[in-house]
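In the block that follows, a single chain appears as structure tokens, in the form predicted on its own.
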Amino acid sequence: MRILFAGTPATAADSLRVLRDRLAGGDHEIVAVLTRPDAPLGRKRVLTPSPVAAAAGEAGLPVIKAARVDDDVRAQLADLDLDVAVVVAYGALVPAAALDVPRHGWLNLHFSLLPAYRGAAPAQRAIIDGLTGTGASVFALRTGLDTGPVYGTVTAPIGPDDTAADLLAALTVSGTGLLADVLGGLADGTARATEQDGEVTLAPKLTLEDGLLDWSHPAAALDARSRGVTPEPGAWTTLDGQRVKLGPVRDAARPDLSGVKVPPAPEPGLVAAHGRSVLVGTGDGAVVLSTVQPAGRTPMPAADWWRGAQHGQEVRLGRREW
């Protein structure tokens, strides 16, 4: 068969690679890529290609760099003559003037168990809701958000110190291997889809404000969003009007952590050491930090900045105006 890969960020890149490698010398090839155009990164702005062009360039596939899929990109697509086109995050919705381009239309493969986590977000909002496992579909697409009938899932758990990076990583690897395996049924004539039948929830992009963490809510919910937010948009807090990056943050009662002294009630947002370990109250408890990057510095472990930041003086973190 004839493919096109659409995806755009980084996660997308790796499923590129790992497809290409699954189909290497088959009766299926990759002959296009489609992707989001450059754009500004950095403090200098400078434009630079998504994770999923620079992949394709790296294995000399033409690539297609559009916002939307308009009229115009539909014609290019036409020119290919494709058996199939394939999305992962991509970036934006697939018009339904399009879906019946390739001969067996587009597959999307997604990082959650459909219906349950529809949207930008998937993995990272399973692990802040404090999920112990989800998994990868891979569906037909339909109008509408991730609403098609479904060819397979893989299942995966969620470990307590998963971020999403981690997850997705995972994810990436077993989602990939389904998507070529329906690949192959589609082209073998094998291939079985089912509606969606469940609760649909919805998982919407991530935006700065769901990294920022409230110290009075329980340290197992900001545990679990400290993780579910890492790499991006970040964990994040406030310290004298100023925006202070966390790595991931422990809820200091987790059995893997039973060696942390845990004061016997600490107040939300106050800083205190206890051993080796750097500890924030919370609503029900203490969190334990592990990095902590100041404004304008680079990421230290929290023992480091604790004994930069103490200077005798009772240390508290927590929403201000700034």
Second form
Amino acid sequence: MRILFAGTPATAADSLRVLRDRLAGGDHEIVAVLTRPDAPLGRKRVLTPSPVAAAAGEAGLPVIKAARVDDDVRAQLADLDLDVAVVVAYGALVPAAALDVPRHGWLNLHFSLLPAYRGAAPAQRAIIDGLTGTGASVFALRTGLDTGPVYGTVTAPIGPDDTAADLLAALTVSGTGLLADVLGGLADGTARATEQDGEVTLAPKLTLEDGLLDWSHPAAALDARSRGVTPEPGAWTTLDGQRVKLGPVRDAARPDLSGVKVPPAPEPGLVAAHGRSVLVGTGDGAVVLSTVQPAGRTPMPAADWWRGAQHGQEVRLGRREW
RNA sequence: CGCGGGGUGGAGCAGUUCGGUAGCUCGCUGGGCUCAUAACCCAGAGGCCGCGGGUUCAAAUCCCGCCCCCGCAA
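Switching forms now, from the form predicted on its own to the form predicted together with the RNA, please provide the structure.
Full assembly next; the chain just shown is listed first.
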């Protein structure tokens, strides 16, 4: 089959590499890659190709850079005589007019068990919600947000220390494998899609605000949230009006941390050292800090930060005094 | 010219406003104490204060130029 791969971020680039390996030597060929245009990146605003564009370049695949699938892009795709297009986080909606350009339409690899967690940040939201497992789905693109019929799913556990990065990495590999299987099924006519069934939930893109830790919340919730927003957009709090970025925080009451005895838990937001751990009080107990990164500084172990942060004063995080 | 923070022994920081002997909390090395310890006591090593110019009797500190790191934003 002649396949178009559409994607933009690093996760999609990994998926492209995995898919290419999976298809190597078979009857299927990725004939082109669609990704978003180069964008200014970083403080210096250097125009940088998307991770997918970079991966495609390494693989020697032709790249179409476009912010939207407009008439011009649609014409290019039509010329490619595509059997199918696959989308992994392209970053723009595929308009209805383009949906039937490939012979078998468009497939989307989505990192949830649909119809749960439709939207841009499904894996992250699953972690934040404290789930112990989630999965990936391959479905047929239709108009509407992640609403098409599902060809297949894989499941994945969410470990107690898993961050969004960990989960995405795992889902990328297993999900791309699933994608390869579905492509095979489409080619030999055995693939079947079934309409989504179940409770619909939404997983919108994470904002900076989603990473703000509210110390009045329960320790377990803060633990889950901090992992779900790591590495993007990152968990954070404030100290003296300055943003302080945090690595994942762990619920001090978790069984696997039984070594950490929490004396009277500090009140919410108050920092206290205990042995080698640095604790922060929450709504119901304490969390253990892992890494701390004050604005303008490089990330450091919590104990190192604590050493220099005290100056004889009590340290209270997250106070909105600004 | 997008906005902003930072670079000081191995780590994290103070000192820069107002120039005048390199400081704190740790770590490290050696010794002591202890049944023992992430505890405690004593001693010690370790620093072109990011780089280059300038001002000055004197610069971590003031002036000019440059390099590197990071937060926000995109």
